[in-house]
Amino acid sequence: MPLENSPRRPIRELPDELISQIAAGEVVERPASVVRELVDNALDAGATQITLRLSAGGVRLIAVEDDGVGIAPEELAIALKRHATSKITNLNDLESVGTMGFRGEALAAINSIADCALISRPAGQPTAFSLSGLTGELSPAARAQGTTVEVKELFFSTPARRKFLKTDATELAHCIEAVRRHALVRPEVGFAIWHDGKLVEQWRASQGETTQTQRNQRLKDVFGDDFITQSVQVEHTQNGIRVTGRAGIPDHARSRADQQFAYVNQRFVRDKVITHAARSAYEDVLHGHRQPVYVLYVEIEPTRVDVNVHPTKIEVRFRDGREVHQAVRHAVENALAAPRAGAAINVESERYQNSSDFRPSNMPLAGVFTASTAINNIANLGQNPSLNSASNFTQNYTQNRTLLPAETHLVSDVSAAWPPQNNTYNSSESTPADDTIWPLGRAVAQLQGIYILAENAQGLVIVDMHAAHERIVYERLKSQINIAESAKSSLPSQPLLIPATFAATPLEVSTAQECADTLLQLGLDITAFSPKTLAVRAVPTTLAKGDAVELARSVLAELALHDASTVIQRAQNEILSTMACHGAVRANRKLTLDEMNALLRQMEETERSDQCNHGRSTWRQISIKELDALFMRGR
């Protein structure tokens, strides 16, 4: 019916019950939403043990029991009213929220669509009291100190909402996931989940001297021991933002993003800034479209983050999203940078010290494969008939493409890694003693001119020599260009003879105007040509041959939400990766044992050497136990 023919309806106030039911539609989506809100309240009450009891996936019954401070009898009725809370009292409290709950809407919303009851006993009170949400009747009850919230027949007053629920098994899985999110950040609290009288999940309170120890134990309990062995510790502080947790190694990536947990001041959040920052940290080491695994805890001053964005409190807004983005990205990057082979040195040393033939501390360490020796020895890997000098390498690399101005010195740096064939190399000095501890072991053979076979304490190590050397050269190039850029306040740029113009959106125009200084630091000069057109007048020197318009659009899009420096860095790294691939030792290049050992030593010292530039593994370990199983030894 046309709007003009509709009868006019008078404006009137909605009844409180309908207001609460409308609010419930925002807060309570399914039983898991109720579980999240009630567990939030239990944690705010200082609970050390929380028990969740469910029936029919939470539709028939949701009961959350805690051992917190409890609620006074005279406050029980107030607790079920809208906008009643003990968490905040004024605007200043709202701008620096330090509790999980603060809106004062959850209990009132839940009570409007279900049969609720509160049973609580504060410390020092002789008995507990129970409050019926339907009748408001207050009566004595029996229970220890703490609070129990019972929610029966969810959506009984709004049956249409109930039809949208899934099966009991699906709703139960969502409830367990809601508790698990709390468990990952509160290792000092024990959690137990019962469904229809059966214990389905339990996480005991972790014991440990430090928060890190407690969290690692909780991560083991939730994900299993493999998560700790297949992840690295994250610990980083930048601009007052502290990022801790664990990041899964690239080999442990999954096809789905179902094990990515981010917390801001102990609150689980889904935030695009943090997700993008974590993903960008894996760009250099992750293969294809695999999804990383991580649990990250971000600690930031409460006044620098707004948690009052959405009724579910799962979304946040940062005052300076770029600072948070940089802190998270650098935290994960630094954690992934250390080669895992090198990290195994301490473990191997401890194991070796416990053995009966441990070398006394006053004996010199045998073997002379120091860092400088390895770097000198690795230079010989490029020697082959077609690539035996710097000039030949440069000619080989540049014969099918034109070098960018800033690439010239980089190519010369890489080609300099291949000295003439008469380079002196004392192989007798590199013969390792039996007691030298090397994580990647000692080279014993080369297989099909592709793989290096080495022996270490665990068993057999197989190395893809081209992939490994490609990463070594790539990291060396990145280090050189970073040193050159760090000496200047901004990236070197090259003015365009003819500015590249393009039709821009209002957001792109405003971003270019507001972030002009940041763009100049990135080597980009983007100005407004007209109210709806932008002109790119200069681009970074290393990207001068690229598409200036596409680069500008990408940077502006990232700059509007995140940290645009990742776009420039990604484009530069693509060039360096191509150069490293051309400069790395090729397949079917026969290596001596000394050359193979030199490559292994360099891998142990090079950042991100566990993956090549394309995210593929550079080495694999096969233990003695696995080898014995192949031949059925011990059976």
Ligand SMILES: Nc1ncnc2c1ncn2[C@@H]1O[C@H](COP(=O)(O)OP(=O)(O)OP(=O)(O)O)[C@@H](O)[C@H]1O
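Positions refer to the first chain, counted from 1. Here, rigid core means the biggest group of C-alpha atoms that superpose within 1.5 Å across both forms. All values derive from a computational prediction rather than experimental measurement. First, how it differs from the form predicted in complex with the named molecule.
Superposed on the core, the two forms barely differ at Arg319: its CA moves less than 2 Å between these two forms. Relative to the superposed rigid core, the position of the CA of Thr237 differs between these two forms by less than 2 Å. After superposing the rigid core, the Cα of Arg442 is displaced by 2 Å or more between these two forms.
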Contents of the next structure:
Amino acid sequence: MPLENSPRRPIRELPDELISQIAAGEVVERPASVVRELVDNALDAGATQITLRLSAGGVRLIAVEDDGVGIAPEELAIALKRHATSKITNLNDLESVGTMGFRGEALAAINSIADCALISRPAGQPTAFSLSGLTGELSPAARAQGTTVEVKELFFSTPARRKFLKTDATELAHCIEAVRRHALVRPEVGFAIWHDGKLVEQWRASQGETTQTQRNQRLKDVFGDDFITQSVQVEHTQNGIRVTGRAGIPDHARSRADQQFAYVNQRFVRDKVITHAARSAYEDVLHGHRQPVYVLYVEIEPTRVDVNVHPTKIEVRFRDGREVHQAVRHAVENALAAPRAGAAINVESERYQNSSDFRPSNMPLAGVFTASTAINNIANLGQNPSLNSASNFTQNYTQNRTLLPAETHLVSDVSAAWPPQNNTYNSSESTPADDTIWPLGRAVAQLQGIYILAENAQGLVIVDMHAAHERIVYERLKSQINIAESAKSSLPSQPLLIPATFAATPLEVSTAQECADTLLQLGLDITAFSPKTLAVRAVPTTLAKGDAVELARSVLAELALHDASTVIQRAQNEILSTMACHGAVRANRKLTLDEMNALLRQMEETERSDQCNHGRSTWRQISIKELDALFMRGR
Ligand SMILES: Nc1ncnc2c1ncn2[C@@H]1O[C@H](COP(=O)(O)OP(=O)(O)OP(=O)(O)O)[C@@H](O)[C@H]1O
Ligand SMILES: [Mg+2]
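Previous: the form predicted on its own; requested now: the form predicted in complex with the named molecule:
Now the full complex is given, and it begins with the chain already shown.
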């Protein structure tokens, strides 16, 4: 009803209860939100073991039990009050807050929409006390040091909310997910979840010596052993921002973005800057719309991030998002860049030798086996003593080999990159001893003008020669363009005979004007034709045959969203990738063994050479054991 038609109503202060119910509307969407708040509190209280007891998906009961510092009996009632907290006392505290909670609102909000009880025994106290949120009654109780918060009949006073809830099983799944988010970042804390009397999930406190080993152990417990073998360690510090964790290898990407976890100072967040940075780190190696898997822990000076942005604290605001973007992107990029071929050496064969219960009959009988099983054992190098010899081996290999001469090809001279100019290989070196030194082995044949077959210590290596060479040329071009950039030159550009015009949004028009210099650097000349029309007058020479409007639109969209430096990098990479495809050796070209071997050696030392420019694998390993299994040998 419009306000002017209704009688004037007096302005009144809302009752506390209603204020809390309104706050609850923001913070508590479903049982999982209560779980998140209570586990936050238990962690802030220094708990080492947290046990959850749930009933009917958490709607009937959520009880969270911890062994933290506890709450003094006289403070129990205050804890349930609005804006009552022990975690901050002034604005300074808020600006550098290190605890999960600080609003002093969660318990009051939950208490306003459910039947709550607090049972707590602080350290050094002879007994526990229990406070009923409903009646305010305080009575002695029995429990060891720590706190239990019981939340019964969630939304009993706000039935409309209750109607939004899904089945118990779904609500339970959300509750478990909420605990999992905490568990992934606090491996030193044990978690157990009971539902209707059954233990549904348990993660024991991990005992590792360093945070990294503890976290890896927890990641294994939560996602399964494969997670470690299918990911690489991330560890990078830049601009005072530390990024650690693990990034899934491209082969292990998923169709949904459901395994992407990001933390800022131990707080689980959904943050656009981090998500975008991680995604762009995969851009070069991930196929199509596949979603990477990662768990990233960002640590940053608390005053450089504002956590008081969203009531549920799932969003944060960085004082300098660009620095965070760079740090995350570089962290993941560096982790993914190392060619895994160079580290795969001998790991697989050793593993089989060491494994007494190996049964070839368990092997799949057909199909190409993913290289990832072999290559991913790298992740374990150094952790698993039995694999150390393999790791030394790789190290020796890297140290002893002659490095490639500095690349001198010019961008326009891509074709000169074939046959590969590699003086580290020469056929007379091809003694059996060398075969074991080369991770990708010794070329033995070319198949159908498409594949190179090579023999290495583990068995057979199959290489898609065009895809692999395309990546090598691409990586080379990227380093060349970096050189051009430091010389402050721009990409060669070609004017269009007839400018391509298109109806543009006001944002596109203003971006084109603001970023004219950046666009020119990219070889793009885009000017306003009319207030609502843009004209593309020149495009990069290499992309002259493409759709100028589409190119302009995507570059403008990127420019509007992000800082210029990342855009240039991305657009350039796209351009270079197209060039690389033209420059790479075509299928059906007959190669000599020397040429094939030279390509394998280049792959071993080229960053990201395990994936082609479109994110597909460039090589696969089939071990002798797998071949034996194919032929039922050794039964
Ligand atoms: N499990 C617990 N162990 C010890 N003290 C607790 C526990 N849960 C709550 N408290 C105390 O109760 C206070 C109120 O908790 P509440 O969750 O409402 O607010 P908060 O954690 O301070 O802030 P936020 O609203 O951001 O969560 C806390 O500041 C803390 O002192
Ligand atoms: Mg809290």
